[in-house]
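Below, in structure tokens: the form predicted alone, a single chain.
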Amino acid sequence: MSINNRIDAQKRADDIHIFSDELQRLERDGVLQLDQTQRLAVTTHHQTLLASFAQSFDIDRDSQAKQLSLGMRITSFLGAAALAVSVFFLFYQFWGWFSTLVQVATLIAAALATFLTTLWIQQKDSSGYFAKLAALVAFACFVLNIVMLGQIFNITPSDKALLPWAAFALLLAYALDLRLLLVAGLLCVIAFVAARVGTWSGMYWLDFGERPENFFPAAIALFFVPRFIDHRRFAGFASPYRIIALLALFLPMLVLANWGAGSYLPLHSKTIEVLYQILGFAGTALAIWLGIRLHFAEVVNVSVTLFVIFLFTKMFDWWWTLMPKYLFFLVLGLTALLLLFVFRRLRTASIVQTETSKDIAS
């Protein structure tokens, strides 16, 4: 098996001190013994694996290195917000001084000085931390220079800016390896195909969220992207794509449910309740079916939550008033206890599944 990128790298050094922990115990508990040959080839393959992981994908190699990276990752989020807003509150706090001139020229340096550091840092910087940090500064540099350029040359609004932030955002996730400007990304190509949408119909393209079903069409093509891009080096880019597209289908489902009005539906606004009402039980039902026949994770830990939701907003409409509170809550609670019994069901029957599978391939 190739290793591709660094998660796959972390994952089969994980599997190493598995593995060892195990043999260990099996050796212990007198199951398998391996001679001096064979311990000392095993552990020599394993330091050589280790090592060259380290040294192409800087993974961590014990716990403690994990629990070091957790903590960087926070710090680098957190640094790289307060340096954006730095950079925000700096332009603002200078800027009457400046001329046009000056101002344009000012915003195109920052912009492309600050994606010019994080290209360069990418170089230097084996952990990534700096770059990744780097990078969102680079963004939010570039969304605030297209914002101040438009205030410069006043610029009427539009939703066409939400495309080369999408453009830039995606551009540094795929190079850096950064998930959360690809979060970034997804969010504003699907703010952009909302808006579109909207103005078709023949709103104000800011008022986009007044129609929740403008999301529909951008969450339904995200789901299928994945299938039709390589991701095998870019591991954990396939999910994100996955969980935005579902929430940016159900979350507006929930809100018709409950909002009939903000549907495009020439119906009754109680009428689009219901039909979202059984279309959003539906569906997530579908998706949780869905996903534990492809084996997404994410698929069904976010199609569960929102079936959940679904299921304890419309039982708080139906009878939040007419129960007394402790038979209300009761209610909740078997509500749960049942969905638990449902879901090891279907945890069973996926791991029955995956062990069948397993032995028809061998």
Given for the second form:
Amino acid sequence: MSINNRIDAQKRADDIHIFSDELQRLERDGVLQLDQTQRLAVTTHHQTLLASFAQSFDIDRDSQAKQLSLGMRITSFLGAAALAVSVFFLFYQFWGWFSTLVQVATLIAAALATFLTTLWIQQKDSSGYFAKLAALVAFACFVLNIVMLGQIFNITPSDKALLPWAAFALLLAYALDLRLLLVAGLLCVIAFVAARVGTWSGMYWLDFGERPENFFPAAIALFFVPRFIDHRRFAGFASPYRIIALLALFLPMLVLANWGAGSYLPLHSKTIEVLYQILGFAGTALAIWLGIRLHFAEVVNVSVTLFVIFLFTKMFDWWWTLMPKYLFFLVLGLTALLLLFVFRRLRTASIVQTETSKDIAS
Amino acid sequence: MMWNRKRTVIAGVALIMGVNIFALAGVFFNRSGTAESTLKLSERELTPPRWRDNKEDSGLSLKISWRVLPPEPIAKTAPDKNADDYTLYPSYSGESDWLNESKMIALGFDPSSANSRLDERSSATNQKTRDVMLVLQLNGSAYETALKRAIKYNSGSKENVKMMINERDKNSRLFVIDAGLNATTLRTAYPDRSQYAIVRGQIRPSWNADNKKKLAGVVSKLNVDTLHVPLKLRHTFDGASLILDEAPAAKLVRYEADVAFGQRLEPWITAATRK
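Structure of the form predicted in complex with the partner chain (previous: the form predicted alone):
All chains and molecules follow, beginning with the one already shown.
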């Protein structure tokens, strides 16, 4: 297994710890006993590996470090968000006192400077927390750059601004291994494609949200991107594509399942609502099956959640006014239990199938 | 192709500079040559935002205050207090006689779908807002009509008198009077570039108040309805009042600004003076 990034390094370190714990158990139970030479070789090898990972990727070497890491990640995100917002307010506080030339120069300089600073920080910071913070600020500066240019020169708002934002976010995401900016980039892509589809249908681009079907083409395309573009060098990057694709597909369906008037289809609203309810249930069930078959855990989890939401909103429609509230929530709870039994059976069947495949292979 | 740090730097810098150059090139093109139109707008048509006291924003933007002339049938209602008051309210967006079914068809709206969805809700909301070209008229026939109505339907009540005075001294004289899909065609119909400006805006479908099966339209907004004031012109607008409804006409800060509309129909302030 080649180690290209922090996630791979952390996984390898965790495997080493698990191996050490299991080896101790086996020795205690008398199943396996390494001699002194073998033990020394394994320990030295593992310690060398862990040291190199710590130096190159700043991994968590134990559970305490892991807990602190989580705290650092949350702090990094909150700090980045606060700094990004402060950039906006800082500019708004002073920009009125600058001439147009100074305003434009400041905007461009801020975007360039924060971008270059981010790359410099990435070289110095092996943990990635500070680089993530700087990257978010750089993204905020670039967004501010375009927004303020529009305001200064009274430029007509256009969906085309979403493209460079997406490109910048994706550039930073792939260069610095940042999934948060990957998500930001993908959201910009979805918004742009939805706005374009809306424009082609004749509506004003900013109203694209009023026709939820505008999101479908982008959602379907995004789901298949990891299939056609190899993401093995970028651990954890394929999942956001699938998660966002599923949300962009099924959340609009959920809206249409309750608001048929928002559809392009020339049918009665009630018919459209029933159609999308059926599509929602069938689609999420299909996605669950697909996720299990292809071992996409995130697809299964998101699809299960969406399936349950579809089910609960439908049950609300049917029974909220008909039943006493205690009975309604009791039925919801029992339905959840039933679903748990179903998923447990699916899980057991999946495990059996996997073990059968391994037996055949061996 | 191996991606490395050097390529990242080049790509990022090229993206930032490229986008800025593209945007500024568009601005330069818009402001090049002779302006498509230039209107002299006063404090009645260019109003400061209501949150002017916001200390977090040092910039100054003025809102283009535009109106439509509402349909005459409201004014034809038998004189009673409610009808008069309704007639005298300045209509800042809404329906107008010129935005009838034939105009909506010319703009690309489909009248047949107005009846295709048999819902309780408005069937015209089946179609969404469209981007069109709008014709703005400054201090022309539309404003004269609005002023005549204010005088004609002034019942003498304190409210009506105030509304009549507002119409004469404070309300915007900038009216949307026509719409189309082609700026050249509209300019041929309205050649006076000092009284008529062609801008991009939005129209949404509605239904005729008298006949719910007939398609009508509502001018909902201009695409660019806020103008940034550059630093060199800021002093002209110092002290401009926010709350025009409450400020007496005599206490208003009066100013006049030349607003040019360029090749892309985007506006900017070229000059401004205090009156």
